[in-house]
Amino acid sequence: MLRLPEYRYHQPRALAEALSLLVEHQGDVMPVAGGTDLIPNMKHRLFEPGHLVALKRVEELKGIHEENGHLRLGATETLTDVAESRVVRGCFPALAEAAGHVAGPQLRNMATIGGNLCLETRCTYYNQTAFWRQALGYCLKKDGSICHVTKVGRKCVAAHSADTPPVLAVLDAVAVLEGPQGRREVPVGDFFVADGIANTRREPGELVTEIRVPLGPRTRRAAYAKLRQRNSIDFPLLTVAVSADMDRDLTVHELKGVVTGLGARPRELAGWSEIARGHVLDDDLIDALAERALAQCHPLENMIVDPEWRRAMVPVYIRKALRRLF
């Protein structure tokens, strides 16, 4: 049986208690939402802190509702809770078929948007249990010295694997976030960075307090697609979302894609507004879209399956993705 280290239980009731917990604790502290992620990490001895600041019971971190020109999620709201959210579901329904794809429904009743937008990276030799981790010597992420994936010990890429994040990039999201130097708003395409170790730029004692996501012209259009092994329960190999600003006849001023599933952060496939704008989605359109994504991905053997198998899978769900735009 996987036990849980020794820890020390805190709930405060208001963001500012929370935050001071999390500055007096500095270093031996975590926060915790849903838990759906940390709790297995934590019995992993992934993660041995010796407090867990919960925040469940703060009103500040709640709340699905439009605010001056966006929608505002609170960071501990259910991904039930967005998946199932008229206004979301209105506004925004790549957003909420993400969060409607995430594990299955038992831990999207638990797990939170700000845990998702959060979620720690995985790799195959990181998420493993303590024995079997130090039978291997450990890893560059988590006690070792060397990347088993690059054979190298320079950089970890344990990869990006949560289903919210590319669909809240390529709707030009906001993620608000307060700590010890006050507020500051990171966009969720800047929210990520190459690093699998951390690869997040919240600063130690930091929190995500909500994401703001602008309404938008009535002519802007998203989907979402993702590949995994069971459609039930399992992390994305590969999670696509595109956003296109579109006439009526599909002729397209711009269009995003975002992949993750692949490294660290998420991407956004570059130079996709050049090759379509001012040309309509059709099916020659799609094809060159999706063979320029092709080009720039390039998996790695941080996953279980076949990384050749995954990249060759990446034109099949842009084509996907795109189509369902229409």
Contents of the next structure:
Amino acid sequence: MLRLPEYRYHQPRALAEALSLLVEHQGDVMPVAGGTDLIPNMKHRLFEPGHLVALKRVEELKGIHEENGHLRLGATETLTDVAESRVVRGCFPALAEAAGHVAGPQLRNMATIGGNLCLETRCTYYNQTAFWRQALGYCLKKDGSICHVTKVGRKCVAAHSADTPPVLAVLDAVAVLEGPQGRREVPVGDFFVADGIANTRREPGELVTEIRVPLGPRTRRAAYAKLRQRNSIDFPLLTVAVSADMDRDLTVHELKGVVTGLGARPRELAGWSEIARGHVLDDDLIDALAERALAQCHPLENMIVDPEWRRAMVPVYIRKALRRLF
Amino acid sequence: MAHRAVTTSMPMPRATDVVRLRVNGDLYEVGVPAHYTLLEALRYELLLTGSKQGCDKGDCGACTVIIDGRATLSCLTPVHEAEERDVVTVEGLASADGPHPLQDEFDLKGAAQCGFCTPGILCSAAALLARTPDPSRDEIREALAGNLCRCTGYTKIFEAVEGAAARLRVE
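Next up, can you give the form predicted together with the partner chain of this protein, since the form predicted on its own came first?
All chains and molecules follow, beginning with the one already shown.
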């Protein structure tokens, strides 16, 4: 039995009310949407806020629809809603697929797209009960000063483990944030920082209110591939998202790849467009891109699987994702 | 010697909030500690102990209930989140006339061994059949992907769901 620490539960119906609750209880408050990430973390005593501001009843955070050349995803739409949405499946099948492969069905019925964007980083030495963590003297990310992964490092290397952000990044999606300082837009590709302790640019008083995905050129395609131990419920050990603007004969104009599940933030693969631009996406080009990706990916022992195996899977999953672009 | 072991160092929390829940069609007004999950409210306040407290962190699916038609993990649902919504637990599946066809088929096909995962699986399966009356084997697999069973393997469970789906289509 894992009991929650005590808190007061606030259920605002309007965004302004939610934001003012975050200001009112500053320093002792967290927002919660689906709760599938935060509630287990609270049960593990990784967070113990005295107040929770629930977002599921806030009207402004709902809705999936096209507007002004974008697809607007309200932050509290569930992953099931995103995966099953006719408009998402029609415009961005790779996004629907990624949302539909997060965790298991009950979790997708609860978890939200905004929550997936803000998912807490994960590590073998972090996602454990307080008793377990105490036995090891805690860790750099929470309550301690030693990183059990790197042994010497002063920087937390807990892994970004969400499925939809890499797909959103290759689709040039933008996160809309609202807070006491007003509204701002941050491209999903710039939303994350390389710090496992707090890996997003969201300020504590801010909320992700919606995600906007540009409808973009009709020639653009995206695909995604994911490695995990059990296909039914597990977090990803590696997620690859790719997008390409191509001619009918598969001549590449623009190509993007983002991998995650390795370090604290999703990594955009460098040098891909230079290799690919003007060339036909054939097996030789796919091999060259996979090799280029492998040189940039260095998994750590932050998950309880062999990092060498995870590294060996990088080119395999890059090829898998690229072949799905055809 | 009659002696009851103390299993937790934490004191039982005191009720601070009154919540209104609709569970299996019945309305309850119940006092709970503000930080209770729906599962804790069901088991400790309403004494509906069919929903099981397994991993208690969203991995195993033993606590699955149906909220507004969708399979949901009650161990991760703050109790206030269930207010103004329609909760169905395994206790709500049977009718006055007899067991739900799913329950009957689980019995006939031998789809339960220790039985700990069964209430959650029945709820996931009932939510599936309400939306998809004639599911394929793959759709059943997908719908039950979040329910772990460590005894049986899943074949008999899938067969039982198929059997119940066929019976429900005839009724």
